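Given next, in structure tokens, is a single chain: the form predicted on its own.
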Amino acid sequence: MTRSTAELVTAALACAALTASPAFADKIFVSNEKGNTITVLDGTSFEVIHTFNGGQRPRGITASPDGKVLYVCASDDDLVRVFDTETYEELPSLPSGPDPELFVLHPSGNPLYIANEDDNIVTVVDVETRQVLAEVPVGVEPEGMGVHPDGSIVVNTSETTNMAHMIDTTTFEIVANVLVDSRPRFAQYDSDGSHLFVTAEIGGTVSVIDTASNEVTHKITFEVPGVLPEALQPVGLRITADDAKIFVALGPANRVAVVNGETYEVEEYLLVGQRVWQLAFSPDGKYLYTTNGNSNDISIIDVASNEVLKSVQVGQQPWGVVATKSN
């Protein structure tokens, strides 16, 4: 083989390796609560490319800002399991307290704020040293977690107390408590942190909280012809980067509500899988992914057109979802 031929072959093999390597594709990670697994999908083809053990009853799931590390609430293991998003290798786990369900990372990527449902605390963990920095007492059955865009406040929602608790991330002290409707499940700030949105599963509403006054200024309600009001159970919620749309998962109604981010009016209901639970955007914001617990699949929604493109089977009772950008 001549030198020029050898160089061409080497270059061709290198290009093929780059093209074929899954490490260069966006990925979608789904926690399967009953199956005790994490399903990995290719973010372009939406095909399942891998499945690995996620611990006992994996629910909350998130990734580091650089997309290299995956964190999973292994609720029945009473810890947070940690994985490499490229190799799927399990890394040293994080302490969490009993029954971690949802968590949120500080915008810097450290620390991690964990809702511990069984002992009514929020556990704050340094993800690098794996040390507990604080345990903050909150209301009964803490669940939802959200963090202000500037990282100054983390919010927890307590299912039984029906409150959103605002915690100062410097002092770890509660600085405000806001009463919302029954069984708050999820909390998210808008892009500038001026408003906080809290879903209430049994109350059937989303409370809009003005963060300057810590007062509820609006409540978003839902109505679907042919669906009983008690089936309209807001759980997961996501807001587009430009705050134009708010997507709300409505649980056993099997629908995602599309809410106008300015008027708070519901513009459309999108039919997805059974018992839609949590939501996540693709890294570029083009797609929204929904976990559908009773149909064991995820739905993929085109954000611009509000069109449900397809559903993909994953594991048993998918609960949480997060998408990572290619490394």
Given for the second form:
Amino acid sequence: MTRSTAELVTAALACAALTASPAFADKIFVSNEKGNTITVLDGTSFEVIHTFNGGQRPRGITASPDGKVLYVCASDDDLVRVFDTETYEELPSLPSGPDPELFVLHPSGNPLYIANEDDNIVTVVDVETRQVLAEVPVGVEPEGMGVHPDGSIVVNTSETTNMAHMIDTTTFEIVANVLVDSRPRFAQYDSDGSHLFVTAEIGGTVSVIDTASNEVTHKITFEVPGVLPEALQPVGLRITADDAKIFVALGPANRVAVVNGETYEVEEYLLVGQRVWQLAFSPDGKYLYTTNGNSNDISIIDVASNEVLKSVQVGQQPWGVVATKSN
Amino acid sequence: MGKTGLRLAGALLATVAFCSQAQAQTEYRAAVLRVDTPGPMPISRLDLPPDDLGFAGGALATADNATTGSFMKQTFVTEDVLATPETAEAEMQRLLDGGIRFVVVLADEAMTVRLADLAGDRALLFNAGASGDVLRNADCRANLLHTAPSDAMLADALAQFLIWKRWDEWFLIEGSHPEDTALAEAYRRAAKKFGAKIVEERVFEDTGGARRTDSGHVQVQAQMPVFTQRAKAHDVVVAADHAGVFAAWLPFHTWEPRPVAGSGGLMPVSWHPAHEAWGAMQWQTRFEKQNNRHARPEDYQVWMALRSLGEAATRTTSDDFDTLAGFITGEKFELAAFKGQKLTYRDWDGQLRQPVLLSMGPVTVSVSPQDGFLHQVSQLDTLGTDRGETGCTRMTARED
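Rather than the form predicted on its own that you just supplied, could I have the structure of the form predicted together with the partner chain?
The next block holds the full complex; its first chain is the one shown before.
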């Protein structure tokens, strides 16, 4: 009795210390596709500190640039659920169009660009007025969404059409279509927007697109001894702020590839959990978090040393992840 | 229904073509030729074939191709042709004379071969209906690809699962029609290939008669146990009933309490409306929205055939028949078809490699190939006739 009280006090003090020092209160938010929940982890201790309802089939997850607002694609609710990252209170939802899967925020924090898998459109939503600004027709099964660092172009990948569609963010017109390999899942620009990286799950490659010419200039391929080539399925992708390393989640191969940002050679394969899906950096870029859908956990990777530090159990079938900095 | 859908897609394409100024559009024309043979009704009314069987899958593929085509200055037009065994060849001739060079065929084995021979080097045919192994072996044709899985693939897919379950003693019941005998042979081959033992074999004679009677189930409840009585000890009953005469009646009516698989119970299929993994939900939703019904394997098989053409059009941007056909059967071809990996055509018999769903009623029970069944080239080649076993010698004829 006395002991647990003491522990409680210590815990409370520890919490107070954490809240007092903003650098110590980064948070990691994980969407659990099957569990219909959002798991919140402390960005320092990597312990689960809270779990809350994320709506039906939460997948894509992102946060406002100031880290105060969390956006979640609740795919089977056909809307984007919005939460306060401090109180976890649900805020008014955003219209999303049917079956939203992935989305990306404009660098300014508004608007939100949402891929609607069932309707072959990208929906543009103003997060302040909660109005749909535009619906842009794209290829069959739109999925991956990326935004140019200067905000001028948003890119969508369509899984059955196998293209990256570059959409002008002022006119909402498609300005270029670039053919990539089968089932493109995710798109990410490098820091100055000169290159766009698109993963192709079934094709097993990452296309490197020169954004000046909109040509595929390189294809990154993967090979792991003892792993069937068809299991090497690139899905999530993240690039370090200095463009030195590209991390690629390889789905059922249970590995994250570390790719040299200059030579595009794979330097290492890091063994993580089962069916590794999406990736996110910590706000300071020191850690990379991976969602492992079939082992119900996330892996934490030290970016400098390429070391997998630990894995933490989250909810059922974790899908997406985002980390926020404390305010 | 399917026809209307296709015409609509065509009209939409025409509008797109008309609206996008004077830029040259490439038009890709194909046909789906379905040859309906009159036969008995299925045992279950849930299995009654819809009028637009296959055509609906084609309509979806054409719409998917058209969406991609709108970014590629390509249009896709598919003609649906419903024929009888008497009119099929004349219809094929009409299509060939009209310059259509990609034809998806839904017909029985013999008709499929006749149509392929009629087309010769004027068209590439996709067999989306017939599963007979003979079409992939002795009766294979250089101008005939197969999106329908073969009996051998289906039997191997089920066999792998049964072996994984350690249910390796089988009671094989085959129907009395020639295609049942061929299917039973595929199960014998699968048993040998994966180490199962067929402990008992029986033939269920089709004595004809109506499938539809008000009290049919009363007799079945008495007949099926008797038919399956005193079989040697077995783990599972495997039914080879292509004609659909008895297998649906086997579950819960066997003498011994044993699971049923094959043509009844747990069934190996290319597609099932309950399948939702690997993005299949999106396909199911698109299909159901367009056609107001669940998809059948034939729909999926026609979809894969026309999407193969779509892939060739997208990747080659060519309108040359040899270039397109060569791409489809070539090394760079890959089809994403909601099975978790790319699908390609085998160069020794024209068969599309594909995982096989094991479905029962409302759920997908498993998907083969099963883990642990390894292959030196592709795990998908653990299903069906492998390169070294093929009896097909005609696949290279087109190069001549």
